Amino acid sequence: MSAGPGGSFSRTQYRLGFWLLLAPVVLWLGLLIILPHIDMVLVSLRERVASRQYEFSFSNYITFFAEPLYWNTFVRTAVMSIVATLLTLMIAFPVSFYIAKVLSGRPKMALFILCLIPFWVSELVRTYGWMILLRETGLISGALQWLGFIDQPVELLYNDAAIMVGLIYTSMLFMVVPLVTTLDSLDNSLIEAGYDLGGSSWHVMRSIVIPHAMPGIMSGCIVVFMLTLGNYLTPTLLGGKDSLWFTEQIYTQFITRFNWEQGAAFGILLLVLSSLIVWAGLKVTKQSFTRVMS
């Protein structure tokens, strides 16, 4: 059936508007994300010869597998990256369950709105928030020496423990949310059936509720990995200056030596051994990135 003018001039209205509406998300992506990352390639593929003379060279990716300072602070940025997304899915997923499946009406959003409210100020002014708290002569120290636990302050900032800290609370949020929205969907007939059958809460848990809400899981993790592996602010800052994060030798070698090159290479390494990591985690999960961000 051939089309009239009418349909005719429908369609190509159809087709401007969607090229309308695609227009935003095409200009985001290409301007903000694809043009800077493929420039920082070509970046990272030169070598400075000369006062503005460049030739395509693979050297600075071999520096960083060349110097163990750089690959050693990667490893550690991933591995604290991972410790900090488990703990952050530990202490979440109780809350978010919590949230999803006991409570209901005013105190269920009211819950939800304590979780939002860390997150109405600045990671700087959060993260400023907890080195008055753990500094030597913040509330924590003052609280143990009352209680009698020590007899002079302590300092407890500038160690692992405490990026760790900082690092979980920026991002409890970022793993609250995917929980909560995926426990929601998942039916309370499920659970109800599941005890009726002699399950026990544990098995309840493991059978029923972690599988349902796995997509969910999968999705806050990996939303948390990428947001712990490339924060700077709150482990330098928490850390101090021996904090060995693999973003602060990015931000040194952009901003303190000038060497571009060289932290384009250690940007595009980042965004390729943080890529391999997540691919890794789906394959260990058996989960596939479209459900998991569906």
Contents of the next structure:
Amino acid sequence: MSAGPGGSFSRTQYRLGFWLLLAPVVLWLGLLIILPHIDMVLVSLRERVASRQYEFSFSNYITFFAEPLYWNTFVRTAVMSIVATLLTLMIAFPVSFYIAKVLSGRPKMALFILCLIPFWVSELVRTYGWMILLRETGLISGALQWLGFIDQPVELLYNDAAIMVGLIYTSMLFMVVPLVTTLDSLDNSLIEAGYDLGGSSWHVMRSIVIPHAMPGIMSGCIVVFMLTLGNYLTPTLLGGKDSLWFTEQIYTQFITRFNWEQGAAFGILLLVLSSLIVWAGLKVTKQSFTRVMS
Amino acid sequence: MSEQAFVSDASAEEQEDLACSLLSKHFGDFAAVDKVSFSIARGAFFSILGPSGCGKTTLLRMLAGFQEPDSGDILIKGRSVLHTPPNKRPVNMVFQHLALFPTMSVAGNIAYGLKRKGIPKREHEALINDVLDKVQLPGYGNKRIDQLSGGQKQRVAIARCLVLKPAVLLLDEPLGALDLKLREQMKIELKRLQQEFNTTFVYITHDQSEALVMSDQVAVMNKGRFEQVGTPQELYYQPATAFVAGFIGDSNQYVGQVQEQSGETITLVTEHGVRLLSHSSQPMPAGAPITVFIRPEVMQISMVKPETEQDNCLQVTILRTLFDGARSQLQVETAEGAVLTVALPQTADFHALEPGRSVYVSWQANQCLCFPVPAETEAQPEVAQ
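After the form predicted alone, can we look at the form predicted in complex with its partner chain?
Full complex below, order starting with the chain above.
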């Protein structure tokens, strides 16, 4: 700090600048993330005993565990999300490897942009696109009839496979981007050294490429898992009434039943569930959260 | 080569770890490697020396199997490896940036190749400890790669290859990233390791000092071809081509014309008009354009005209001294305007030399070399400067 007469003044200025720059982040986090969540916790822990009269209670959580429908939907959503994440990874990894390591120059950029372009339209439009393809009077059904494989229209929508297709399609980019980035940073000579020391393609992939790409794999998986678990649009549109996605239960409680207490409890449970699964995933793969997110 | 050739020539083949015949690789119209043939005796330290872009990396990558030659053959221990993928070839490579696997420990890096070779796991520890002892890193097995210094990484990269007992170890300028002091140490260290493991080393570099210090044989490569293959001494004292003479060691180069030839001594006049005597074993017609090479260290400086008869003796003016310890040099200019660089011995006699002073430099005819200027470069003699 300068020792001159302006010293204390510039120090105050510096402080002011620091807080002004920090203000948007603090406001955003505080007003839009932390406060609503604290309020959600408080709302979820009360029970309406009479009009406008509330009491502290765990009844909303007890209802969740007592009612098999809620419980089953919850587990089903978690399992489907994990499966969707793994399938996305399995499809995205070869694509990313091809983009990052096999191609170079213009074809590389072109393919990367091709992965990006579908995300210029909204998720709603993309999901409707799938509905046009999959519905009973849709393109695939029509094509199969025209080719003579089937003799009457077939409904491909409103089942788990349709939900899965939609979820994977929606999540693809969020897996491809971190994977391409980490694979790009893998020095080609490491791959060559892997071969040179006697490794087959499988060994090189398993002992060199995948360990290197692990932070990218995990960050892609975390993002895709979170997006899938919290997705409302795709399961509802492609899965129809039977989709049984947990976000629909939350929606129903808040909007249809006007039971904010129950909805808040579900919301908190979903948050706890996703945090637990991400934590378990990081533990199993021995990755640290800071490294994965950097 | 046919099968019979192998049988009849078995003893000769046994002595060679690596042989290439008419190996070529083109990228479009550009010939990166152009009909290169050579063979390396068992246990030799063989260097390929050349300026960047001369094709030496392409050649090494073909030996390792990362690039397919367009034509020609590669024989390792007498067997063609043209259709052998890199992971099946009995050669290993130390990469330019070493390519140690950062996700594994030192022991993990060394064990990677052992596992792929199918060596039982219980033998790994002994082999790893043994090779770490030999590269003088005992007890480093559990260290992470990022805990090692540059020289230690170097040793691990070599240990990782040598533990597999390859027929040939390929080294792709591995000392390039090290600082000067460490590079000097590693030169001696590499030579020691090569003798200790008794493995054939093929070392590529653009640094002539690395090649000359370590190698048994050096191939000088230029524009995809080998200019000369020989011992470091041969390359230095008997360069076969003008390129080798100019590339190995320092030289004063002048373009000139032959005046006359008597026996193996040529009288020539440089473009500045300086008359010199030079040795030449090949006949040169009078008037033929030639390039003459004079090494700074063959010239003797004297304050007064030497009494003994010298083939070449020039009175020159000192332009400047270039002090570099034992490698100090003197830049001098003849009356005709030709600038020469002369080695300056760091003895008391020459401490008083100052720019502007007149001295004599002298040398014998057989201490300079001359080569005819090839027809295609004749039109642009300034290249030879």
